[in-house]
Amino acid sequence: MAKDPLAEACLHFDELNKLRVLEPEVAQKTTELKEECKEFVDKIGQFQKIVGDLIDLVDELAKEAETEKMKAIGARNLLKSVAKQRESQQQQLQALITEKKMQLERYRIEYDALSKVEAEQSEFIDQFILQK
Amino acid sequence: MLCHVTCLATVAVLFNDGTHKELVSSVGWTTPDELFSCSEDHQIFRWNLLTNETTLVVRLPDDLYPVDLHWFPKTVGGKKQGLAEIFVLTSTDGKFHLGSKTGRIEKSVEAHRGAVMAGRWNYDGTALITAGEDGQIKIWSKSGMLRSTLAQQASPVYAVAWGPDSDRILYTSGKQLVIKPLQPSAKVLQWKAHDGVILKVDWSSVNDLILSGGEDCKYKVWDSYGRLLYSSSSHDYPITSVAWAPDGELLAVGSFNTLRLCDKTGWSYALEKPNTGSVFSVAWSADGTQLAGACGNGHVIFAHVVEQRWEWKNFEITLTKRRTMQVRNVLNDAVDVLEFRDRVIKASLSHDHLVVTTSLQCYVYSTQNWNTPLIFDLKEGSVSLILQAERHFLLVDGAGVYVYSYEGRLVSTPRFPGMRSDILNAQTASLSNDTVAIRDKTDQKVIFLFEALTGKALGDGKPLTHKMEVVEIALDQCGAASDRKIALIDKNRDLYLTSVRRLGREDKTNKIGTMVHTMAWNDSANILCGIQDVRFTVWYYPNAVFVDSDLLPKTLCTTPPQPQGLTSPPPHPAPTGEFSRTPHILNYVGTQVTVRRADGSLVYSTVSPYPALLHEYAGSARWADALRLCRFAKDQTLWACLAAMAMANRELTTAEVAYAAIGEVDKVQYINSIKELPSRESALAHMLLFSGHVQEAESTLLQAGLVYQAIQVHINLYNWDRALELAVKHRTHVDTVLAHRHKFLQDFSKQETNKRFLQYSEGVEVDWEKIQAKIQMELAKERERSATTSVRSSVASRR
């Protein structure tokens, strides 16, 4: 076969006969690249979008759990400052329990000398009794 | 008698209206309703209890930090004093400054370097003292300036405060207490008191203790010898306050969330637990009803004193609230309600009356009728103490000492130069129905008595002396006027009788008790209960001493140790005391005695009511009934004093049974003696010297015109040289007395050395039978007399 003048002079013809300088092949290869290019682009796009959105919520998750923690160690620290109070009022309780088993003592002291007078009494008046 | 207290306990109100940003530093009174309080905001304000309002009265610079604040006395030496009303402000700038009333700082004072932490106004108000961080102590006239530096030590002084006589200051010094007279010479008194640093000390003037409490988390009670009566158990915090109420039966505690109040025992009668932080200083108000705290939280708490309960008989009286009385009859559960004007200051249950003070007037309730109460108006309203006896009572306040009678007409006011009536208390003053009693403070071995129904001075108006310094004393209750009898415990803790109104002869104070710390008298005979060491003891009829001092052990009724004894330590987390804890008689009516407890319970004791008993007959001369009783109690205590109380009455008969009960021959022996004498004078004088009264039976005889009779008594004791000065002196019977010094002389085998006698016998002759008849001849002559006198007195009856 003859040799193309014209593909020697990197000329083509393409199937609407219109004069090209590239091969109609390779156009339709670049036309295709550049389409699946601009496709990924956009697919590109999408997705760093989604992955915006994705970082944007769990930012928010982030902060929701840091303030769930400080509650909980609020929580936490209220817990034990009651078992303190707790320990404080124990404390002052006992004290006063203590005053008034004080108080309690002296009063049976007082109960037993009383019942140690009354029997004291009721011997005597029986002596009388007898005597008489 | 008092009646007694057995309850006590504060009612706590919390002004919570947070006007001060910061700590409360310091709080003082200025009259029983209206107190200051001093803050780290720089402010002080002024809260009147009445209105409930609180005033701002001064916003202080911004350097200036207070500490400490206490007002101006407001009495000076039973004065009352003109409106001299001023503070002294002390702060942490090393300054003080005095304030009046409206708030204005009229002078400020560089005194320390550092903080001042205390200034304290003397009694007298004369002068100021200061305590610095410093450690110095300086010495301040009113207006300010610098009289002297007391003392200098390198520790900071925390707290200083005043002597009784305002002659001594008492401070701080680390874990120690230093009491130091003002006099440069005198001995300085320094002790270790806690184991922590000292952060408050106050000293009572009443009863002289101390209280000091500290960062070891305890308080202690003292006496002004530094010795420890009290120490309390270990609290949870350092104990920042403490205070005497003005009584000084009462002190206030305070520390963190705690405020305390206790006997001047020490032990507690309340513990209150209000949420104030720690309590920087507690003030009792001047009528010592009501507490004031400054608390670390910027709150002012305000305490009164409720739950006081008072006992008498079958009657039972509570103050429920400040202003209401339950009284409760025991016998029929009856229930009655008093209801008063104003506060209740004081109030005393005896003799069947009831007398309350309030702040203007006071009530006299007899115990028949509760509705209808005598009310008169006082004075004064801070009556301090109430004294009561079977006929009149007694009211103590600032200004003096007043005899009321229950139908409230005052009856006298006994006073002396130098009286300070602020500081009596039940030990140091005493009433009956007859004479008061009060015990000096300047000399505190001399005790004035009165006449109640005029407040004069008694007999010669000489106060009683005594050897040592008294420190308690009481009048017996019972009996004629004449035979009044005070009873007294020095310092050595000896416990003597003697009479109070001296006719003429005079009359010894007898020593019948050792180690004795507490007594009372019975309220309807003279009885006498005390405790000795650790013995309850009861001397049945003190007079036997007068009497016959060798009968005073048998009239004693001694109780060793009770088993839940009157001594024995508390089963609790006891303060750990090394000098005995001793308990005290709080009353002794009828045939009970109750006695308050170291540890503050009260026991009870009974008496036998037959002394008693035997007092009424001897009392109305019914000796067949006292025999009676004494053959049906077959008790030789109960003879002993019927042996006694028959012989300080002449009742022979009655003394002899009584003497061979209790098996004293010689005794019997002696009265038979004294019964076969032939005249009244000389049985007279032989009981007199029966009862060792010997110069009053010589006077005796002497008038009677017995001089032989008198010189044989002194014969008979061995009193040569006074027998022979009678012989000389009335030319009589000298040959007797050197007759019977002779044969004395002879009997022993001893030379005659006595000059008077070698001088006499040399021109007199010695002749026992001439002796023997002159001898007869008086006594001849004696009976002679005797018969025509007792002729001639029956005669006289007769018409």
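Positions refer to the first chain, counted from 1. Quick caveat: nothing in here was measured; it's all calculated off a predicted structure. First, how it differs from the form predicted alone.
Panel note: of Lys63, Ser88, Lys101, Phe47, the residue at the hinge between moving rigid parts between these two forms is Ser88; all others are over 12 positions away.
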Contents of the next structure:
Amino acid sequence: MAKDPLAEACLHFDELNKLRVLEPEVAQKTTELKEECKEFVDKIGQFQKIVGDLIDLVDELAKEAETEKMKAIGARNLLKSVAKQRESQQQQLQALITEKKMQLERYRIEYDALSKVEAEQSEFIDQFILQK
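Please give the corresponding structure for the form predicted alone, as opposed to the form predicted in complex with its partner chain shown earlier.
Below: the lone chain, stripped of partners and molecules.
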């Protein structure tokens, strides 16, 4: 086979008979690679958009979760506060009950003492009346 002087100079003709620096196969593979790279870049762009949307959605959900968490903490603290208030109120009422029981016992002792004095005075009056 005779050597093509154009091939030796790295010059080739394509299917449209245009003079090219690259071989037709290499030019075709380069074009295919360029198209595949463009598709890859487009897919990466779509992927980045989807990931960006997902990140935005997750951030929004995280903010909502944080808001609900703060509400739950507030409600729990309020519940603890109410429980402490009830406990304090119960202790105050228990102290009041104890105080009233002590007062009742004092009144009962005083009543017994007064009843005894009354009985003695009635007996004295009865004896005084009988002596006259």
